[in-house]
Amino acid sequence: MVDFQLTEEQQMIRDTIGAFAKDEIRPAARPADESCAAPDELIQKIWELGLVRGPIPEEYGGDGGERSAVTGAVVAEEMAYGDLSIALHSLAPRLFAYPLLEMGTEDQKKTHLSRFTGPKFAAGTAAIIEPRWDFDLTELATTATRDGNSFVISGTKCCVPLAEESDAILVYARSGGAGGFGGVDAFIVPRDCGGLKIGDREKNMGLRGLATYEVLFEKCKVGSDARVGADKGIDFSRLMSEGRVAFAAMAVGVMRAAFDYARDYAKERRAFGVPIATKQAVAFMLADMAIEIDAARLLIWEAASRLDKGGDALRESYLAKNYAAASALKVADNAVQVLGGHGYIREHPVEMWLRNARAFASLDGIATV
């Protein structure tokens, strides 16, 4: 059975991050969308909360806290409630650090984890998504071919957050003949590695405050010590399950933001002498939105709970991610409808949330718990 009651510590984290998101992140959301940049001062404030260094052991400079998928999902939801772009930007270093923390060798941990425990924000990222209409995590086209004591990486990735700022990129590539999630490895590729080329910043429909790039690997050669986990490799299925839980949790955060705004608007907006929230069509729409939010969160916490117990959550995380992606579009679109003509103009944030919500169906592996 899944216990849907947060611990006292988790509830404290939820309250703290939720208040910060409302007071600090939400006011910066629209300016970040308009300027296509997350404010450096805010990113630094978020960094100082310890959301990245928290689970990193003290021996590598971290806080040595417990790493929990449920706690991570709670943090992801609250951060995205403030703004999805800023949440993805500030938590992007997890994409690089946490796979090493969980599956890297001791040398890899000692070499790289301390970079994410200092006082200043340190960019980090992972390259997973590929620019193909039929992109599937189980069929990566990027390859890593062994060449003596080295690996040669070839392929193209897209939607790589903070690629231009990161000293190194964690690249997922197929290195074996096994199908599905088998045969996939992760490689630590330095930013200045020969054959690595970072393209121009992508111009996306949503997530305008998050800098993402296309990254090309043209016979990019790295040593065998760049393979995460050495000969043991990685559990790609588990890493992607963790990523789907985090991204789905962020979808819930966006849904909550859209619902809260639409509900409050409906209470204040009057038509024919009464608040539109009293109209059956609007009331039923708001009720459906609330149902979608709670249903998605329960699926996410079920998957996260399985991960925390060391179980296989591939099915649960996939269902949670797909359901949350569809629900996010529905809830954000309903919020636009509740506001009527006001929902389409930039004076209100619901149109931004609708654009951002479209990302959940398109991006897989851009976050982690």
The other form holds:
Amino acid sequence: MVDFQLTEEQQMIRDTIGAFAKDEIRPAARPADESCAAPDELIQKIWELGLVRGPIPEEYGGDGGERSAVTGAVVAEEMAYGDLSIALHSLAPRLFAYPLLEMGTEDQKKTHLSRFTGPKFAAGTAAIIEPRWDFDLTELATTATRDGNSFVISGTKCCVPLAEESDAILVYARSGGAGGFGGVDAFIVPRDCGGLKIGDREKNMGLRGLATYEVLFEKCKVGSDARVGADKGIDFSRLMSEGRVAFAAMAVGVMRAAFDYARDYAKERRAFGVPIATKQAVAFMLADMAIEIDAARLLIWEAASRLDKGGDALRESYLAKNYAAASALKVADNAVQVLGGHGYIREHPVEMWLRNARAFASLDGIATV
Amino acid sequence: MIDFELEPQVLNRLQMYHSVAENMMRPISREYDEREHEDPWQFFEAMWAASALSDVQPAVSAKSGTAEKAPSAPKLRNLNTVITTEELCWGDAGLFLSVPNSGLGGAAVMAAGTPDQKARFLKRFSEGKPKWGAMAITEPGCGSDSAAVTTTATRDGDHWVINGTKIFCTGGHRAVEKSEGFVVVWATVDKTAGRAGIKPFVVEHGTPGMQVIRLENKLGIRASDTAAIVFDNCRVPIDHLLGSPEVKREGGFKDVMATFDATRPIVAAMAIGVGRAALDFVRDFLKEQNIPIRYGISPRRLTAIERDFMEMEVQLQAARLLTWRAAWMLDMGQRNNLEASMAKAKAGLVVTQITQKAVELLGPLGYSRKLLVEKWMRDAKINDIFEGTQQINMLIVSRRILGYGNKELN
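Having seen the form predicted on its own, the form predicted in complex with the partner chain:
Below: every chain and molecule of the assembly, starting with the one above.
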């Protein structure tokens, strides 16, 4: 039955993470952007909230909670409301753990999942994006070719978060002839695998607080047990849909941050003797931002709820993500505009959100629910 | 739990509306666009007879709590109304507006009338021949600023005497000259009292002193009549004033504003129906031409047509979800003033753009009256105007998100 309300548990999660994001993450956002580093203590504190451990079954040391894309979208939005870089950093271990959780073999789960259930933050990541203008999830250039009982992986990835500090990287590569989302596999590549080279830390326009790297696979040889799901492989389309839902939800978080800030500013800032928010030119910009936030969130929740029902959400998550990416840029840009010259100054966070918002359309597969 | 999928039994019911849209509306869609001011009586009679379709009538504000409950009434009444409205407007928005029912006049009676008045004035819509109810609020000198009405009602013994001119009255001609319907006229009983003095009066068909002086020639929705009505010493019995005549009580006008919370999602749904008609047409057309729409690939590799089509599709779905939410909130008994305006503003705008894009994508074919696409573009535009223009709805959204009243933001 049609229902627009989150479950009580989801509301509680939203409120808890939302308050944490506002009180703890937001104050760290600008320093992380300026210093290009997320503070370790904060990352550890977020780790203790159990956002990664939650849906990992108890037998691997997790909390055994239900994994839900809607809940994941709620968490992603609230975290990104605090700060996008810190959200991506804290949730990066999901990129490694959750595909295994959903599609890995029993052995793979047993071997790897417990690493993400301990008391200390454990970095984890996945290598998906490749450094080409027309990078496309359905046409990965990185390949994995079978060589007896092994796979040989070759290719270049970029925008891999936390690659340097992760024990292993999940790399997506084309292993079969089939086009589209078929023929793609995920491989667990240990950090010390021969042929795996981690390049310099990347310097991006936004997401400055998030450490991302170029990663090179030069005839990187892994055993056949490194292939996620063994002979069954993975449902790459579903994994990417989950990723799009998560990243799109983060876009909504950034939009909300920008909207709240611009709205409050417009009510305070006076021009011609009145608050600028009392001028329709400004008020309508804010109204438009509010509508886009709700519209994007509903599209994302629709895709997420389809995923939770086990259905296909390729089209829905793709459209929702593209919509959210475009809206985020527009909303963040409006926020800068509402603040005028002050919006351009780094004393206010809106310019940072504009830089961060640009990431949504450029990157794909950098988060998951 | 978040869920935006309609249940199978709702979808089954919707199928019935779809067949009305497809088999009864589409075949005469072009004809009554060309034959403006003529009446498709066969269609009217059929719709009147189909009592199962009576819930097409605008749902009335939940707080009145007196909305009729058919035994098979769905749980989510307002949501049901918006999804069926979309379905019928996929068929034809002008014909949808022409369906004989109590219409906005009935909505005003439900919102502002006493129990006795509701029974007395609305009974006719479940018996006899097709009838229409209409509402007259807009005047030549005031539209969005509906509190500025100049039409007056003066007490004379046990009658009210109404004087003034009303325009843009949807279904007005059919309500008062072509059936035994009525029009609810908003008039001031005390010009010094501002909006508190504005009251709704039921004026019965054929009342002396009331005359339809003009039917507008419109850009679109041509099957729907839009009447200009003059009231010249038009006398109505005192108990035709809906609700309380007390001027201090702001009831009447506030109540009509409250009906917008229920009707704006319906107008948004009308827009969405028209938009979906255009989208479905383009989708089928591209399929015939073997032009694929590739979901999931890098947005940078999409063709211009794919981009346009996907943009149409996602904007329509965004508007639809906002609309469903606004209706669902009413069903839950929640205040939806902000959400109703969000939905109306979004749907009115994007469907205007979607239908224009459909005409564009089809090149010279889109411009031709051989197809219905150009008609949908003309029909769509009204949804960005009536029941609160784009700008009025943005103003409402602005006030609500800023916590301002009409003094701070106007």
